[in-house]
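Presented as C-alpha cells, the chain that follows is alone, the form predicted alone.
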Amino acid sequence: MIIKPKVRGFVCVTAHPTGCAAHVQEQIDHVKAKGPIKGGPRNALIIGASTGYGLASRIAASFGSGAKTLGVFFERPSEDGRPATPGWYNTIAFTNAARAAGNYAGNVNGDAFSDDIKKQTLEMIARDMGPIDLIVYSLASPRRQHPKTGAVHKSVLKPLGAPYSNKTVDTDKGIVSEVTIEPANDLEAADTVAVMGGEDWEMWVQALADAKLLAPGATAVAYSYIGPSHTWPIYKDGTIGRAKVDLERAARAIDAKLKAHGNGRAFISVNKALVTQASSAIPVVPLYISILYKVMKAKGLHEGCGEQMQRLFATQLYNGHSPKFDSEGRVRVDDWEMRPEIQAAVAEIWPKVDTENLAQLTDIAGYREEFLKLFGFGLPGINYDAEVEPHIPLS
C-alpha cells in the first residue's frame, strides 16, 4: 500500500515502516560516529523500548556498548488496510540491526504494568541474558490497570488549584490561539500520580530483585523533564509534576536498595524538551518547544533524542564517568536548554509571537518535521509514493 501521513490534532494515526527504519538509522550512525561508550551496561532492560527517549536509550547501550537489550514496550501490528504503530516499526528496525551487529535484542510487547508481562520478560532475561546491569524506565502511557487492585487509572494533563491560562499553538493550523485549562480534582490528580508515578518502576526493580536477575552495582534510571517557568502551572506545579515528584520518591528508595546490592544506583535524568507522542499532547509546549528550537538551532546546541541519551550514557553514565547531580540528587541533560541566555532569548520571543509571525519567530517547520520523523514521514531518500509492504513481523 502507498502510506501518508494523516494527522488528526496531536497524533498520526499512520506511519511508514521503510521511514521509521531510516529514522532509528539515523540514531544508530550518530551513536556509532561518536565512538564506543566503555564501560557501559552488559545486560540492559529498557521498559517503554519503542520510542522517544526510551528508544534512543536502547540504541546507546546496544551501538555504544554492545550491550545484550531487552525492550518491554506496547505496540499494536498492522491490520487490513492499515499500518501498524510507528514503535513496532522502530523495534522491527532496531531488531535487526542490533542483531546483524551481533548484539542480542529481545521483545516483549504487552502492558509493562502487569504482573503478566514482568513474568515474561523475567524467563526471557534469566534464559537469553543474564543479571540486569542497566534499567531505564521510559513508560509514557495515558492509563494504567493496577496490576493488584485491578482499578483503572487515567493521568490527565491539568493545572492544580486554579485555571491556567497561556498561549498555545495548532501545530497542524499554525494557529496561536488563548487556551485555559481547569484545575483537576484530587481523584484526577491522584490518578495521574497512579499512572505516572513511580510504583511501577518499583515493582520492576522488586521483581528484579526477588528473581535474583539485578546485577550487583546496577544502574537504574528513569526520566523526567522540569522546564521554564512559562510551562509550569502544566508541567512542573500541575499533574504531572505531582507525578514526577512520586516518580523522584522512587528512585530514592530504589536508589537505597541498589545501594544495598552490590554498591548500585538509581537517579532521575531531566532530559530536554523534545518533540515526541507525549510532549504534542501538552498544551503550551509545542509553542515553547517551537521556540526554543529556532534559539537552539541558532546557537548550535539543538539535540534530538539519539544525541541526549548518547551524551547522558557517554559523559554521565559510563566511558569512566559518574552523574553529576544537582541539589535535588538529579542528572541534569537540559543544561543546555537552561542556560540562562537560551531561555531569555526564548523569553523575549514568547510574547510576541502570534499567528501571523508564527514561521518567522519559531521553528514551526522544524516541530513539524520532527513531528512526522516520529511516524516514519519526511526522511530523505525515501520515496512516499511507492507501494510499501506494511505487514511485518515482529520477531
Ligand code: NAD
Second form
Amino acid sequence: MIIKPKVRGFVCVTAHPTGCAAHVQEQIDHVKAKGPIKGGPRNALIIGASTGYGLASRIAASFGSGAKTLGVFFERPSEDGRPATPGWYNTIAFTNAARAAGNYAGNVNGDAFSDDIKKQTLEMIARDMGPIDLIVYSLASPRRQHPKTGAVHKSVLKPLGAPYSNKTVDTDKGIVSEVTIEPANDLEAADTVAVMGGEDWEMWVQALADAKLLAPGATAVAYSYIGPSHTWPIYKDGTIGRAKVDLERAARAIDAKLKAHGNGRAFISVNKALVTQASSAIPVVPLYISILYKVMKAKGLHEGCGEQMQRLFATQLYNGHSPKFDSEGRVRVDDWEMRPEIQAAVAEIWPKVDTENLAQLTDIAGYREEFLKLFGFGLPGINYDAEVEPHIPLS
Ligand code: NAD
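Take the protein just shown as the form predicted alone and give its structure as the form predicted together with this ligand.
Full assembly next; the chain just shown is listed first.
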C-alpha cells in the first residue's frame, strides 16, 4: 500500500508505519545522546504510552534508565485498505527498539478506564515485571465509561461562565479567523472532570497497591498545562482547566498514599504546549503554538515531547536531582515557554496575525511539519511513494 497523508480538519486519518518508526527513533536517539539517567525507574507503568508525552516518557524511562516499561494505550490496528493509528505503529517501533536494547517492553491495548484493562495490566506486571516504581499518567481522551456506574462521560473544550472569542487558525487551510465558543453547561463541565480529572489515576494507584505491585518509594506523575493568559478562557479557566484542578487534587491524595509507602511521591508536571493529537483539537491553541514555535526557535529554546520528557527525567525526577516545585507543588518544565521575554514576544505578535501574514509572523510551517510527523509523514530518508506493509501485528 502507498500511504499518503489525508488531513481532515485537525486529524490525519492515515499513518505511515516506517515514518512513525523514524519519528520514534528520533526521540530514542535524543535520549541516548543525552546520556544515561542515573537512579531512574526500574519498572515503569505508562498509561497513555503510544503518542505525545506518554510515549516520550516511556522512551526516557527505557532508553535513559534501562527500565522495564509497560505501556497502556488505546489504538486501532490496520483494517482492510486502512492503515493503523500512529500510536499503534509507534508502539511497535518502540517495542522492537527496546527489546533489541535488552529492555522489557509490555503492551496493553484497550480502554485504560476499564476494570478489565487494569486487571490485564496487573497480571502482566505480576508475571513479567515486579513492583512498579514509576507511574506516568498521560491519558488524553474524549470519553470515559465509568467502571463503577457504567455512565459514559464526554469531555468538551469550552470556556466556563461566559462565551470566549479570540483568533484561531485552521492549520490545514491557513486561514486565521475569529472564533466564539459558547460556555459549557454544568453537566459538560462535570463530564470533562470525570474524563480528564484525577479519579482514574487514583484508581490505577489503588489497584497497584491492592495487588501489592507498588514498589516502596514509587513516583507517580501526571501532566498538565497552564500557558499564557490569551489561552486561559479555553484552557486553564475552561473545562479542561477544571479537570486539571481535579488532577492536582488527585496528585495530593496519591502523594499522601505514596509517602506512607516507603516515602514515595506524586505530583503534576506542567509541560510545554506542543503539537500532539490532543492539543491540535483545542481552538485557539494551535495559533498560539505556531507563534510560540517561531519565538522559541529564534531563541534556540524550542523543545519537542522527547526533549521535554528527557529534561523532566534527567533534571527533576532522577540523576541525583529532586523535583523543584512551584508554589502549588507542581514541577514546571514549561519554564522556558513561560519566560517573560518569550511571552512578551508572543504577545507582541498575537494581535498582528492574520491570514495574509500567517506564514511570516508565525511558524505555521513548523506546526504543519510537526503535525504530519505525528502520523509518520515528512520524516527524512523515507520514500513515501514506495509500497509499505500497513498490517503489522503488535506483540
Ligand atoms: P496524546 O493524544 O498524544 O496521547 C494520549 C494517549 O492517551 C495516547 O497514548 C492514547 O492512546 C491514550 N489514550 C486515550 N484514551 C485512552 C483510553 N481510553 N485508554 C487507554 N489509552 C488511552 O496526548 P498528549 O498531548 O501527549 O497529552 C497527554 C497529557 O499531557 C494530557 O494530560 C495533556 O493534558 C498533557 N499535556 C499536553 C500538552 C500539549 O501541548 N500537548 C501540554 C501539557 C500537558
